[in-house]
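One chain comes next, on its own, written out as C-alpha cells in the form predicted on its own.
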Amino acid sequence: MPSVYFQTFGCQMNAADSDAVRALLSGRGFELCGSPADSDLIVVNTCSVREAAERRAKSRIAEFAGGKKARAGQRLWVIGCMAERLGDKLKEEIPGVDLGAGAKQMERSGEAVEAHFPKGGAYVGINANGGCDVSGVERLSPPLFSKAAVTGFVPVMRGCDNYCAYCVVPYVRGNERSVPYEAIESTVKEKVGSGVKEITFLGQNVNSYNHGGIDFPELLSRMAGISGLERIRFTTSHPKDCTERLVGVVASSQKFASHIHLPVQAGSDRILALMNRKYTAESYRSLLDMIRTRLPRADITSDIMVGFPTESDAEFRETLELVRCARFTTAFMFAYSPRAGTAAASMEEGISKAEKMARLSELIALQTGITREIYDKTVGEELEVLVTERQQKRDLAWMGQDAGCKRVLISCEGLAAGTILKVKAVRSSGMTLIAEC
C-alpha cells in the first residue's frame, strides 16, 4: 500500500480539513507514515494568519521538496490558506510542489483526491504523473491510520464576512457558508458511532451559523440530543454575535463544556474600531458578566493582539487593564504582523518590532500569572474529566480535559480513552492539573 505523511500548520479548522483528506486517502488504500522521507505522498496543510506561520510552512515545504530526490516518484501536495493566498506563485517559489489546493477548495477535496487517486483498486505505488498504479485486486477495507480518537472536529461554517482589518481569512476562505444541518448531523452520528465522545464544532464565527432556518443555538440544542455524544464544544465565537440565548443553551445541559472562547483582540475602543471589531471594551466586559452569571464555573479564553497600527502605549495599557479584569483562563497572545490585501496593511504602523515584542512579553507575563492563579485555585476541587490518551513519556499518566478547558494528568490505573470520570485535583504545575481518582 502507498503511504502518506501529513504536516498541519494553524488552526483547528486546518486540523479538521487534514482529517478529511486523510480519510479520503485512507479510503483509497493509503497508510499513514511517520516519516516524510519514507512516504509516497506528503501533504502539508498551511496557515496564512500570520507572517511567521507562512515562513515556517515555506521552510518545511522547501525541505520536503529538496528531499524528493532521494525517493523516486514521491509527491508533494500543499493545501490550505497559504496555498490559496499564493496560488500559482507557490510552485514558482518552491518548484518541487506537485499540487496546490487552496482553502476554498477544501469543501471539494474529494474531487481532487478522486482525480489523482480514483477508487476501484488497491494502489501499489505512485506513478510519475502523481496518480497510482493500480492492481486488479479490489481493496476490502480501509487501513487504520491510528488508534481510535475519542475527540473530533466538525466544521459547521466556512469563510467569514466580518473583514477584521488585520485578518486575511475572508480573502483565503471566502464568504460565510453554513454546512447543511443534515450533513452535520450525519457526520456527528458517524463519529459517535466510531467511538468519539466529544465533538468540537468549528467555524471562523460559529455564531453566524444559519441553514434552513436553523441557527447556531438551535443546532447546539439538537446536537445535545444525539445519544452517545458526551461532550460538546465550539469555537470561535465573535463577541458581537455571542447572545444570551446561546449561553443559555450551553447552560441547559451538562453535555456542553463550560468553556467559551471569545477573542477580544484589544482593550482600546479606538483600536477596536480601527480593527473593525464592531464592539467596545465596555460591551465586551458586559458580555463577560452575562456569561459568568449564566455559567459561574466557565473557563473563558481569548485572543489578544498587541502593536496594531498606531496603538499608543496608553492604549496598550487599556488592554492590560481589560485582561486584569477579565481573568481569562488562558489566552492566545501575539504581535500584529501585516497581511497583504487586508485593510490594516495600508496603515502606517508607527511601532517598532522591539516595542511590539516588549508589549507582548508584558502581556504574556500578566496572563501567565492569572492562569497560574486559576489553576492553583482549582487544587482540591472535584473535576469531571474526559480521558483522551496516555502519555508516551515520563510516568505514563493518563491525559484528559476537565469540563472547562483545563488540561489534567491522572495518576490512576485501569482507565481507558473515552472514559468520563470524577477526579480530585491534588496539585498544579501552573498550566496542568494533576489529579487522583
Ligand code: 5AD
Contents of the next structure:
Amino acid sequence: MPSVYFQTFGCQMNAADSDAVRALLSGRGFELCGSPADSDLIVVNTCSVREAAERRAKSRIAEFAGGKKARAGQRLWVIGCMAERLGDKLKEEIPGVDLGAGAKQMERSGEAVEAHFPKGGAYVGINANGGCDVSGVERLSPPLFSKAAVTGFVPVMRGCDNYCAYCVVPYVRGNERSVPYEAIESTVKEKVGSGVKEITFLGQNVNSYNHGGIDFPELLSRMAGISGLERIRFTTSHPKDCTERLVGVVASSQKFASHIHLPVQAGSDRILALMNRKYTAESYRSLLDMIRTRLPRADITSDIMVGFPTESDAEFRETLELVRCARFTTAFMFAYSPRAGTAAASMEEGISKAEKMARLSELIALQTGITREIYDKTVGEELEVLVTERQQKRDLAWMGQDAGCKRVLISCEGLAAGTILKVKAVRSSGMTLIAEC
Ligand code: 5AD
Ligand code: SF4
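Alternative state: the form predicted together with the named molecule, after the form predicted on its own:
In what comes next, the whole complex appears, and the chain from above leads the way.
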C-alpha cells in the first residue's frame, strides 16, 4: 500500500484541511506513515501569517526535497497558505516540489487528489516508476488513519473580508464564503457517529457565518440539538461580530464550552484604527463586560500583537493596561511581521527589532502571570472534563479539557478517551491543572 507523511504548520484550519486531504488519500488506499523517509508521498501544509512561519516551512520542505533521492518515486506536495502566496515561485525556490496547491483550492482538494490518484480502476503505486504495485483501491477498505478521535474540527466558513492592515489571510484564503447548512449538519452527524464528542467549528471569522439565511447563532442553536454531540466550540470570533445574541446562545446550553477566543490585537485606539480593526479599546472592554455578565465563568482568550508600525512606547503601555484589565485566561502573543501586499507593509515601521522583542517579552511576562493566577484560583473547584487522550510516559494519567479552555491532567484508573467526568482540581502547574477523580 502507498504511504503518506503529513507535516502541518499553522492554525486549526490547516489541521482540518490536512485531515480532509488525509481522508481523501485514505480513500485511495494510502496508509499514514510516521516517517518521511519511508513514505511515498509527503504533504506539507503551510502557514504564511508571519515570516518566521514561512521560514520554518521552507527549511522543512527543502529538507524533504533533499531526502527524495533516497526513495525512488517519492513525491512532495506543498499545500496551504504559503503555496498560495508563492504560487509557481515555490517550485523555482525549492526544486523537488512536485505539486503546489494553494489554500484557495482547498475546497477543490478532492479534484486535485482525483487528478493525481484517480479513484476506481487500477492504481499504479507512486513508488513504481515503471508499473509494478498495481492495486484496485476500490476493493480495499479504507485503512483507519488515526486512532479514533473524540474531538474534531469542522470548517463552516472560509476566507476573510476584514482586511486587517497587517494580515495576509484575505489575500491567501480569499473572500468569505460559508458552507451550506446541510453539509455542516451531515459532517457533524457523521463525526458524532464515529465517536466524536466535541466539535470545534472553524472559520477565519467564524461568527460572520451566513448561508441561506442561517447565521452563526442560528447554526449553533441547531447544532446543540444534535444528540451524541456533547460539547461545542468555535473559533475565531472577530469582536465586531460578537453579538449579545451569539453570547446568549452560548449561555443557553451546557453543550457550549464556556470559552470565547476574541483577538484584541492592541489597546491603543490610534493603533486599532490603523490596523482597521473597527472597534476601540473602550468598546472591546464593554464587550468583555457583556460576556462576563452572561457567562460569568467563561474563559476568554485573545491574540495580541506588539510593534505594529509607528506604535509608541505609550501606546504599547495601553495594550499592557488592557491586558491587565481583561484577564484573559491565555493569549497568543506576537511581534508584528510585515507581509508583502498588505496595507501595513507600506507603512514606515519606526521600531527596531530589539524594541519589538523587548515589548513582546514584557507582554508575555504580564500575561503568563495572569494565566498562572487564573489557574491557581481554579484549584479546589470541580471541573467537567472531556478525557481526550492517554498521557504518554505516565501510568494512570490522562489528558483532557475542562468546559472552558483549561488543560487538565487526570490521574485515575479505568478512564477512556471520550468520557466526560467531574473531577476536582488539586494542583496547578501554571499552564495545566492536575485533577483527581
Ligand atoms: N504579524 C504578526 N502577527 C500577525 N497576526 C496576523 N498577521 C500578523 C502579522 N503580520 C496574528 C494576529 C492574528 C493571529 C492569527 O496572528 O494576532 O489574530
Ligand atoms: Fe486576518 Fe483580520 Fe481576517 Fe483575522 S479578521 S483573518 S486578523 S484580516
